[in-house]
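As a starting point, one isolated chain is supplied in structure tokens, in the form predicted on its own.
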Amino acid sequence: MIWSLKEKLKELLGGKTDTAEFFEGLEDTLIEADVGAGLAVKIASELRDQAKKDGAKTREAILALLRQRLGEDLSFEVLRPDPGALNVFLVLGVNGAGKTTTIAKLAEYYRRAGVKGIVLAAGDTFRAGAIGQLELHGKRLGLRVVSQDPGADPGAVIFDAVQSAAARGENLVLADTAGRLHNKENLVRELQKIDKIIKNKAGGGACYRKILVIDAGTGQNGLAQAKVFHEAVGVDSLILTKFDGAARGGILVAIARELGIPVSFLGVGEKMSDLIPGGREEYLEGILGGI
């Protein structure tokens, strides 16, 4: 049976809610939640005495506390291409993730809310099922795949991506990122590479961001997995993969909290429809709605 924040806390919901027990109850539920240990204590303790200073006391009152306050962490922001500029968008997160399948969702997204010339970067040369992956995700959507042989150097071939789209006049370049986070040192010097020959090529006309993709799923090492990319190359923006069948989802407040970085998608399913810009209403209807 999935654990579910929403049932903990329909069963807390269900008794008392101005009592010791009850908060320290909502503290342990937050930590399973994947909010954190520390944060969950701060959470719980805030909520504790703004329901004392306001008499909040019935389950409304308390669940509209905790919806507010977890959403006063949260950075909701799509990132919209410059039509006016060649950008460039990073996509980072560990194997598993969901980045390059998040990848192909971006460019049908983008496609459709009319952004013309979409190029895709197969830079995850580590793995040939993640090239082929992103070749057939291109044939799909009817959009140009720059690629190497598998074990090719990653930075060429984001380079040769770049470097191509400025020359065709295309708009926008989404490129794939190895993530084999067991050996970080590879990793980080890997995309600081990456991230010198995007600025150097790209140069100052181009929008340059880089989105790190998150597992729902992936806990407390969420956290862990966003500090080494940030502190690697700097995280402008996170998408949250398979919302739809992680009920924890917590690690995303932990994150906006600890590094202030926004939230552009959430991914909630397997087609390519299924990324939601910006989020925040989904989110937390996500992890409270229902109760």
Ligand SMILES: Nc1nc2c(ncn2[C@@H]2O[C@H](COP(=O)(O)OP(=O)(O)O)[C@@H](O)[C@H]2O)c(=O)[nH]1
Given for the second form:
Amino acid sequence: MIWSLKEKLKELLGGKTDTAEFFEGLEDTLIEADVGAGLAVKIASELRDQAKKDGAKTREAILALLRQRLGEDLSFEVLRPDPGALNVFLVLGVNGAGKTTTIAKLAEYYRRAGVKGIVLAAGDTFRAGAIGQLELHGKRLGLRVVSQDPGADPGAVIFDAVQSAAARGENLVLADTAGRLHNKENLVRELQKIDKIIKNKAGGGACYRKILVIDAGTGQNGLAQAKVFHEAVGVDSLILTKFDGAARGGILVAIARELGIPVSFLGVGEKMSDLIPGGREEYLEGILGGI
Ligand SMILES: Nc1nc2c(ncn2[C@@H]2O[C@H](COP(=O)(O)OP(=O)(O)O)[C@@H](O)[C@H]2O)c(=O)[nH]1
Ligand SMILES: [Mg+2]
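What does the same protein look like in the form predicted in complex with this ligand, given that the last one was the form predicted on its own?
Every chain and every other molecule in the complex is listed next, the one we just looked at coming first.
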């Protein structure tokens, strides 16, 4: 069954909105929206108190409170390269989340914003297709791509990219990675190795950021996945992809809140321009709009 938060909320809001049943229903709906059980209980209970205090009973008033409450758990902060430093943005996430596509979108976005000297590093050496995919994007965008053959050490590719970017005075390295989560120990080890290499190579004056890409269609295990990456290397910023179509996207609230990490962009399609910087209003509108 295709699940829809909006349909359920609509139905719920069509009935009485000041009863215990309503807030229980709201709790269930939030759980189904992947907000997480603990947080769903908390939000529903806080909303009940707030609605009582404000005398909010109409569907519009309740919706406004819900929107405000969900927004409170999210911070949005566009990631911008430091123009005076070497920037290394390492892009993390499970296979298929949209990392490689997002790197191309970011490259396009930053280039339009006037960032000079953007380099792409093909750090997903596991899938042969991933290297070709990034090279294609690089060619189309007219950007340098650092890559090696499939099966090469991803740390070596990224080392090479950071070193050459520093030597050439380039400004931004966007580094791709593989996200083979089924082999967690290997993934963590590999990421920690890459992390160490970047820290050593880029040096203290560099601006090094780790970005976690999350597919909006990811269910509750998205939080566990995010924790693996966060515990491995520490995530600085979140990008929610595929927040178009019938995506649910509630997992973003759970991850952003639990890990205390800001959201920098929303991916809303396969085109290079389908990238929204920040995106607070678009996100809240996407999950609650049109009800
Ligand atoms: N609809 C939609 N598709 C996306 C978005 N971002 C990526 N994709 C698609 O998701 C698939 C996997 O993307 P890819 O970048 O290869 O994922 P990776 O394995 O994490 O590198 C591709 O078919 C992309 O076109 C998005 O924001 N919206
Ligand atoms: Mg990829």
